[in-house]
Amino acid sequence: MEELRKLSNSSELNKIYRRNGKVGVVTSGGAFNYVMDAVQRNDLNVDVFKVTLTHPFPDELLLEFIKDLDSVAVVEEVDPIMEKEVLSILGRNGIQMAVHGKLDQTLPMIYEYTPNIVMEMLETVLNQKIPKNQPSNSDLSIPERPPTLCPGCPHRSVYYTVKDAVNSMGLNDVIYPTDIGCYTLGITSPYDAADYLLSMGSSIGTSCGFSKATKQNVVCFIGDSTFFHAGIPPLINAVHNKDRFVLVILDNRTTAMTGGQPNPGLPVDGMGWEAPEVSIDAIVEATGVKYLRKINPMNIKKSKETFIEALEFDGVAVVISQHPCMLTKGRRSSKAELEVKQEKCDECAVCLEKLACTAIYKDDEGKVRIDTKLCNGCNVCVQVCPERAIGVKK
């Protein structure tokens, strides 16, 4: 530590930036980007360390920047602890300055900073009146356009077969534990597959509290990744404590939401080099899963069936949903066009409100269409057609 606290100070990645004042701003990431832009916007004469390499903290940079200023302000997203750190550093070389920031009360403690946020800080600090910046009056409209999950996602195939199942069963009021991934926006309509949320794997060890405290279906999901990270003890306690309910790992190769880093479960680790694959079917056979089963999302007719004898089984429950992310090497299922044959479509809507896939909407004379730029070539809404309406492009 003490190597790197000499490597901090004179890394390159630490900067001050002089502009005669006798005000400084202590800042780091995005929080930097804001007060440039309060800074240069407005010409002020405050001087700016910007803090790269946080820990250990550059001292004697920190105090070779404030040692011609009358005082310091630290401006930093989240908990304030580089502003202790300042503090810190102050004190235990006895210099008497006012430190501003979120302990003073000078920044909101909550909150993502914006330039204005930084501006009004710097007014207080300054004792000066600085201008907002003002939103521009603009008649444009503009669509909204919540988060979805892809064309040809193996998850939207998992929620759209779990719903089936449970409504040809007759199930009402099952609950649905969910967990961090892409696959948490099955809290979504019409999948509505997300009641609870807490951390990475709480959506098998909030199962096992539900499993306890009520009699009705609770199928939970967790990502393959997810599973290895914080999945594993959970299961191991429901299995111990002969809880009953619906586990289903969305085993889409990759760490999809943060980029499609690997996991354990591939043949490759973080650098790339061959590494050998973890396997989670032996991990969910070793906690004594008596009910494991493999399926692939994109069969829409056996994953329901496989999902029916799920939720059936008296005990815990595990289905691995096994099919790889539509983004990883920019991968097609088929290289077939599918469209909508107009003369067999009877606009049921099944392919645009329960499946919802976003590659299918209607025209403007309300014609059910497949933007071939967006589809994936799954199949998955040629299954779930009961009109069959739907078919590769001759």
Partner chain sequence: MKSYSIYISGVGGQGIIKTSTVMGEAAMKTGLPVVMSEVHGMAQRGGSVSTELKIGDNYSPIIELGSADLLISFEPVEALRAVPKISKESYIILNTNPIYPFNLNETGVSYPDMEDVLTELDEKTKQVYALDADKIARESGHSLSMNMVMLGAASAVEGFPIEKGTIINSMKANLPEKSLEINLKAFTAGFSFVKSS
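Since we're looking at a predicted model, the values are computed, not measured. Numbering follows the first chain given and starts at 1. Compared with the form predicted together with the partner chain:
- Summary of the rigid-body analysis between these two forms: the C-alpha atoms of residue 66 and residue 215 are best fitted by different parts' superpositions.
If the structure you just shared is the form predicted on its own, then what does the corresponding form predicted together with the partner chain look like?
The text that comes after this line covers the one chain and nothing more.
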């Protein structure tokens, strides 16, 4: 059988573009595009070696490539992997040649490249200016726009209610391990409900550790899809090792962050065929959890009572919060539009600052208002308003 290394050296996938260069660039993947654009547009005398079958690395082709070159640069994202291959091949063959890249700090060690990073690198190694357009820059300071939970998102109500429960019990220093999904956006204020995250399923596993290594209260969050993915073994661990924490399973019946794919909790599979629903409750029960409650997170009062109970429970307490994702399923069905009755509103800003639904805003006159275009009609703000100032538009 022909061995792999030979194949890599003879494969047409690994291609040399000769451009009369004394400098050569070894590159792969998306970085190749930046190199080629810069070289062609500016008609640079730079030879390019596009490596596509990158492992095994085509060592003989590299030797052929550098034969008449004075120096070589390696342009790759993210780690200096080919760069080290090149250095080792040169070393093994006793060739003295400058190799530019990440290791000699010609290129940044982290993050993706851009056309401009690559052009600047070429300017350095060629010691020649490349004509570039002068970018504009704005003197106005502009606000950031980070992603956020959708208006009417059930996760928002959960964060609001958990915080409310914790505050009403006077608990301090609660730890909120979180997991991977839309709900990771709970990291933002005013929720501040994301304290520790390692990977898929880590919310529960790390809660086990916090339960053993601290005396703090722990409330962790995991989504339905992530629970199926990696949440079950650590839950079994928690029960068996007698940990004490509250686990909130945010069951929004989809894999929302990535665009709403089904998961084993749904009656449909990847083929679009009917499929058995796997019950999260039954799994939790089977682990031997002694405190298990289900809530509708849009019911603020009941949810708060449940969270208080769960926080008082001495053991693993599981609260399954069930409500479909607003984006993929639960768009408002009724046409009734909500508004803030200005005569009742005393501008306490609970809805604006504690619930912080993105459909609620302060207008130019400082009045609290609801943007009916964004509002999904979840009715949660109606419940949190102490003045009962939010209601249906008449």
